[in-house]
Amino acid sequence: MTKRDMRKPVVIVDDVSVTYTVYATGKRARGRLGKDGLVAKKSSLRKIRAVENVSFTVYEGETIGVIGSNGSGKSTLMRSIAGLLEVESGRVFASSRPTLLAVGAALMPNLSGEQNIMLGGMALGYTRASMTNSVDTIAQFAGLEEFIDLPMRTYSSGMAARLRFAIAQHKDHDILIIDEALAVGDKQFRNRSEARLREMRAQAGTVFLVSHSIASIRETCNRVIWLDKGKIRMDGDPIKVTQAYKEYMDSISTSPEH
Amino acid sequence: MADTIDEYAGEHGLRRIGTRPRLGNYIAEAWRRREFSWTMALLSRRSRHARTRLGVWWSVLLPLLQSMVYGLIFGVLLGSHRSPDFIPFLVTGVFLFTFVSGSFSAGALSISANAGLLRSINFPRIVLPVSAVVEQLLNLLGTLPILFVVALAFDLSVKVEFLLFPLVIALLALFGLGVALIASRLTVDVRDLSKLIPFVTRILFYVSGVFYNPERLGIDNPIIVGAMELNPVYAFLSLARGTLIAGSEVTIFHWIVAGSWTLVLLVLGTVYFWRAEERYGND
C-alpha cells in the first residue's frame, strides 16, 4: 500500500491466508498392507495452507486473469474473495459482494433444472413471480430447454455448469468471479457467455477469470495474477505474466524429475 | 498499516467481505428471502418422494403406520395402560413427535444437504434450516385431518379447548425451528454429532410420553416426575391432547413450559446459528 493509485479501488485483498484443516488417515494408499496396513494408524488433523499472505488491489475497469498450476490456491482465493470461504487471517474489502461462478456439483441435485432456476434466482434475491417470468429465458441461455424438467443430478458437468452460469448471469453483478466455469460449455455457449461477459464489463463491472487457457486470458484480461503454491508469483501485464508462466511450466515439464 | 487500509477502503465505499452482517440486518435479509424458504420447502418435499408412486402421501402414511405399530405393541400386546382414549392419545403423540424429530434431524442435515447451493450462492444461511422446518410443518399439517378424525371417532364431541389447537401447533412450529437452528450448527461444528441423531431421537421418544401417560405409570420419584414435567416435548403433547381428548386437560403449567422452552431455544438458536454464518459451506 505504499504507492497510492489514483484509480478507484473495487477489491482489496489484504494479507489473506487460508488454511484447510482436514482429517488425514495417517496411512498412505500404497503403504504396507501388513498387520497395520489396513488399520488407520492414527487419524490426525492436518493443516494445509492453500493461500499464504496474498495482497493485491483491483481497480475499476480491470479484468483480472488468474493463472497457476492445479492446487496453487486459485479457487480457494476466489472463494474467499466471494465471501464463501472463511479466511484464516487477513481481510477482503469490496465495493459490493462478488459473485462466484465455479464448476461444481448441481445446486439441488434432486430438483429439476427449472426448479433449480427458480430456487437459484430466489437465493440471489429475486421474487418468485419474476423468476417464473425468467425461467424460459434462462433455460434458453443455457441451451437446456429440452432437459429443463429433468433432475439436475442427471445433467453432465457441462450442462450443470451452463445452467449455473445462466442463472448467475441473469443478475447484473458489479464483481464477477469466473472459475473455469466457461471452459466446459460448447462453442455456441461460450460465444453467448463471452458476449454476456463483455456486456457486464461494459457496465463498469469487474471480472476475475480463472483459466488454464492462456489464449482466453490474453484475449479478455488486462491484468494477470500468477499464483504458485498459495503465493503471488507475478502480477501485471497479461503478456509478460503469461509468458513467464509458460516458460516456467515448460521448464518443470522437461526437467528430469518430472 | 491496517488502519490505513481501513481508511482507504472506507474512503472508496468498500466493505469487508466474508464477515457476518449485524443480527438485525441478518434477520431482515432472511425475512426478505421468506419466499425462497417457502418454495424450497415445497419443492424439496415433493422431490423427497418423487421416485415413489404414492409421492407426498408417504408423509401422511408413515406416521400413520407408525401409530399402528405402537398401538399394536403398547395397546394390544403389552396392554398395560389400555384406556378408552389410548388411540387418540397415541396418534396425537406420534404425529406431533414426528414433527419434532423431523425438525431435529432435517435441521441438523440442512447445511450439509445443500452444499452445492452454499458453495455457489451467497444468501443468509438461516433460510436452510427454516425451510427444513417448514417442510416438516407441511407434513404435520397433512396428517392433522387424520388426527381430527381419530379424535372424533373416539369421542363424538368437540371440546371448547379445540380453539387453542392452532396456537399449540404455531408454538410447536417455533419450537421446532429453535431445535433445528441449534442442531444445524452443532452438526457443522462437530460432524460426529450427526451420527447421534437417531439415538437422541429415540431417547426423546421414550421420555416424552408419546405412547404412555406418565401420570398413570405410578412413578413417585419426585426427580423423575419433575424432569418429565419440564420436558418441552411432553408439554406440547399434553397441550395438544388437552385440546382434542375429552379426558385430558390443558394446563397453564404446560403452556409456561412449552412457551419458555420455545422462547429460549428460538432466541438462543438464532444467535448461535448466526454467529457461525461465515463458516457454513466451508468444507
Second form
Amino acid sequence: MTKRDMRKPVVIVDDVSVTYTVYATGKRARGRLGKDGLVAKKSSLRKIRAVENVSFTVYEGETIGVIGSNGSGKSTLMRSIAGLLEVESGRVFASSRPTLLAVGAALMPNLSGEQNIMLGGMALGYTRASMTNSVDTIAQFAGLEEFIDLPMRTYSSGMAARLRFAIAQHKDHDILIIDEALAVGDKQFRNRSEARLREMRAQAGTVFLVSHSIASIRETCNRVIWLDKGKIRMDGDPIKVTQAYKEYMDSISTSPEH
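What would the structure be for the form predicted on its own, given that what you showed me was the form predicted together with the partner chain?
No partner chains or extra molecules come along with it, only the chain itself.
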C-alpha cells in the first residue's frame, strides 16, 4: 500500500463529462440577398463537450494544480466539483462542500471594502464581533489598508480579486477551489497567498489551484493535472507535468500552422 493510499480520499471524480448546448450560427445560406444586402445565415443549437470522461481521486492534504490552455475545461471541471454545474454523466463525490473562489466571485459594488469583509466573513460562519476584529488583518493581507473604506466600485479588478482571496483565506476550508484568483497582485501578495496555501495544506486541507502561472503551480502544489480539450493529458509530479506542458505549448506556438 502506498503512502497516498493510506490517506483519506476527499474528492472523487468518476468518469465525468459535461456538455454545453449553445446557440450557433451555421454556414452561409445560398440564395438571394436580404433587404440589408447581407446573405442570410442558418442557425442551430450546437453541443460542446467541455469535459470528457475525466476520473481522478484527491486525498486530504493535497494541493492540486490544474493547468491547460484556454478552453481546455479547467473552470468547467472546477464548477462541477463545487456543485455549481450539473454533469452530463459520471459522478462527483466530496467529503464536504467545496468552496469555489473565482475572479468573478460577487462583491457588493456600492458597499465599502470593510463592509464586504464583514458580509463575506459572516457568510463563512463568523460572528459580527469576530469579523470586526479581523477587518484590519484581512485588509493588510490584501494590501488594501488605504482603500478599505472606499466603495468596491472604485476598486480595480485586481484590487477586488485580492480582497476576495483575502476574505476566503481567513477561514480554514476542507476543500478550497481557487480559479485564477492568484493571477492578480504584486509579488508580495502572491508570496503571502502561496504561503497561506501551504499552511492550509499542512493542516490537511485540500486545495485546487487553477492557474496559468507555472511558477505559482510549482511553488505551491504537490500534484498537477493537465487538461487538454476536456480530457486529462497528464496527472502527477508538478515538475514533470508542467515541463511537459511547457514543451507542448512551445511546440504549438512555433509550429508552421501557428
